[in-house]
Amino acid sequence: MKSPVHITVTGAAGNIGYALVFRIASGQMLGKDQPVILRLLEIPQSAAALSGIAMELEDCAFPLLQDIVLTDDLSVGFHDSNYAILVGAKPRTKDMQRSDLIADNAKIFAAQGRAINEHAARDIRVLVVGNPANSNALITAANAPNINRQHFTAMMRLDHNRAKTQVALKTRHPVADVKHMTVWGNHSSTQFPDLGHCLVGGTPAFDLVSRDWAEDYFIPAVQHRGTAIIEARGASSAASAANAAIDHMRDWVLGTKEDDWTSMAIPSDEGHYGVKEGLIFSYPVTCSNGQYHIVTGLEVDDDMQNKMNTTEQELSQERDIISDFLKLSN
């Protein structure tokens, strides 16, 4: 049996956290041979709910679950953490501007970045789920200067999974047949789900679906799927978001399939596909040996480039809003 790893989940008493922690404890994220210690972080007002979740975790008798730490203290929550899934964030309220949401959450993720820098394992891998995820990941990384910047990512896997499912439904193929899907850019309505390199059962997607369908239905459906779910169930995505977080971390740690890739929002430090440096931008990646690698050499036509430029511009604007929080580590 391997030595246990410490996994921090923030916002652990929320809907996504509740859907997430049991799957981590069961081994679905890191494998059936990896013992885990859960470090569940919440605000003081959610302490009672968090204790109830801990009771349920205990009652499941998960063989891999070695310990549960409940806390509202960042230094305790990130102590020796090997993996962190940052779910907790201030939600967007009615009539709230995205710029206001970014500014409010900047304080939360700057503090978490500093705690990671001071208390986490040096090889920690961080996934930011709380929105706006890309900019929150940028803030977290900036405030953890002693941690490898490449170890900070934001979740685009939910958008990736949504895109694959829409293609599967349209073509009447199993989701497993849909490969080489890419969602570029920001986790927002500017993201670009790209069928240009997608395969369905080995056949190019555009041999099975029209470009008009992609433009008029597919891209908007993926971009606005979260809003559609809120309108349908009166609450934002929870189980599907937790599932995507599991998928993201599992592939990052254990590797992607040899004949496929996934979408991850990662630092754009090397300027791949013309994206400016200093953003957290979603690319197609493969993963192996605990590392991700951008899929290079994909052909990008003018229309694709324009869509990528739009989502890049939004990320640049968000970076300007949080610029003060990116200087705290200097």
Given for the second form:
Protein chains: 2
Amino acid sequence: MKSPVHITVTGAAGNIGYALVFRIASGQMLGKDQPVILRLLEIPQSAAALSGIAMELEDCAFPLLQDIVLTDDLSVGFHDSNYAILVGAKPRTKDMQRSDLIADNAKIFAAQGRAINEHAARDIRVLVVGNPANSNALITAANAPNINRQHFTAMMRLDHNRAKTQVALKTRHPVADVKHMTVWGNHSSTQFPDLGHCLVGGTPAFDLVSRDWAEDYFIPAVQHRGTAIIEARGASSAASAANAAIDHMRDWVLGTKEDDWTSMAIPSDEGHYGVKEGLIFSYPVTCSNGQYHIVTGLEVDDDMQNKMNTTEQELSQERDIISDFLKLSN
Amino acid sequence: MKSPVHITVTGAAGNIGYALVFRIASGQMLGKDQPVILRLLEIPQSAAALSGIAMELEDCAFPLLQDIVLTDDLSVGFHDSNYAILVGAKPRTKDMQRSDLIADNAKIFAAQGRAINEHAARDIRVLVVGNPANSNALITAANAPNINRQHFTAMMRLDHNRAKTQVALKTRHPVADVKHMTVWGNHSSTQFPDLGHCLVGGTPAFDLVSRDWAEDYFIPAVQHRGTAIIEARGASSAASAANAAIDHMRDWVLGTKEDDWTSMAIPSDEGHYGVKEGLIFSYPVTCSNGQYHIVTGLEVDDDMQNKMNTTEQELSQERDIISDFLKLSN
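To complete the pair, please output the form predicted in complex with a further copy of the same chain; the form predicted alone was given just before.
Below is the whole assembly, all chains and molecules, this chain first.
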């Protein structure tokens, strides 16, 4: 049996956290041979709910769960942390401007970045789920200068999985047949779900679905799926978001399938596909040996380039709003 | 790849259902080689929430999930069903007598038993989670006379897992070291969590903990754990209950570990351990080849016998309340 690893989850008592921590403890994220110590961070107001979740985790008798640490202290929450899933974020309230939301969350993620820099394991891998996820990841990375920037990522896997399913439903293929899906850019409504290289049972997706369907149905359906879920459930996506976080981390650590890739929002520092450097931008990636590698050499036509530019521009604008938080204060 | 099996979950839009269906679809219940078709039953008032859950299931892109059927019609919900997890039940409201609760739920489970009898696969395996679980299972079985009575069970696995964890925490052993735990009787506060045959790292539990601890702390802590969870969370156990349902079904279908047993509430029709016939009573069982087998020959002293009698008497009283529902009406 391997040595246990420390996994930090912020916002652990929220709906995504509640759907996530049991699946981590069951071994679905890092494998059946990897003992885990959960470090669950919450705001003080959620301490009672968090203790209830810890009791329920105990009541599962998970063989891999070696310890549970509950805290509202960042230095405790990120102590020796090997993996962090940053779920907690301030939600958008009615009449709030998106720019205010971004600035409010910036403070939270800057503080977490500093705590990671000081207290986490030097090879910590970070996944930001809380929105605006890409910009929150950028802030977190900027405030943790002693940690490899490549280890700060934001979640596009929910969008990626949603895109695969829409193609599977349309083509009446099993979802496992849908490969080489890419969702580019920002985890927002400007994201670009791209069928250009997608294969369905080995056949190019565009041999099976029309360009009109992609434009008029597929792209907007994936971009706005979160809203559709809220309308149906009366609550935002929780179990499916938690599932995507499991998928993201598992593939990053244990590798993607040999004949497929996934979508991860990662630092655009090498400028692949002409994207401006210094953003957290979603690319197609393969993973092996705990590293991700951008899938290079994909053909990008003018229409695709325009769509990638749109989402890149939004990320640039978000970066402008949070620029104060990207400078190190200490 | 195997042929898909049909799995019915009632009360699928409730909190336990929401924690359960994603784990089933991910393959944790029946294995990574078993495709599943989920048949999710809810009352009409929960139809919108249920459709949201189906959308989130789609958004997980689970390779094993072949289809999702949403319905409020029992004949559709149990059609060809191979496995049924009956979670939905009328909860106890303030000032309600327990006898009224039992009678109200009796109607629900009698109807489900009839639907199983008419529509389900002939080898369907049924797990009742909704309370009062043991008596609800008895009613379901009585109303499905053409199905093997041994295939109707009630969930004691949450109590079993809770008991294991309490011993692990007390003895500072990993929970995986705790074996041969038994929780006898009814899934209620009369249940008997029994350390008499329990081993911790191969050592008898009573060499490591005192009889007083078992009597004064362990037994009441396990019996009343559900209440403690509600006090902490402000909501009843959901993820841990769902996890126990996964464990119960997985062990039943795929087998218990070679050197261990589990606790399942099953028909007491053979009168093992002197328990009155015709109840759904929890025993220690091993499972192999899709069958459970009562662990026989365990020594039972007077004190243990008294505790088993107490929970048996409660089950007999519950049976008296529901006697009208145990007679077939058609």
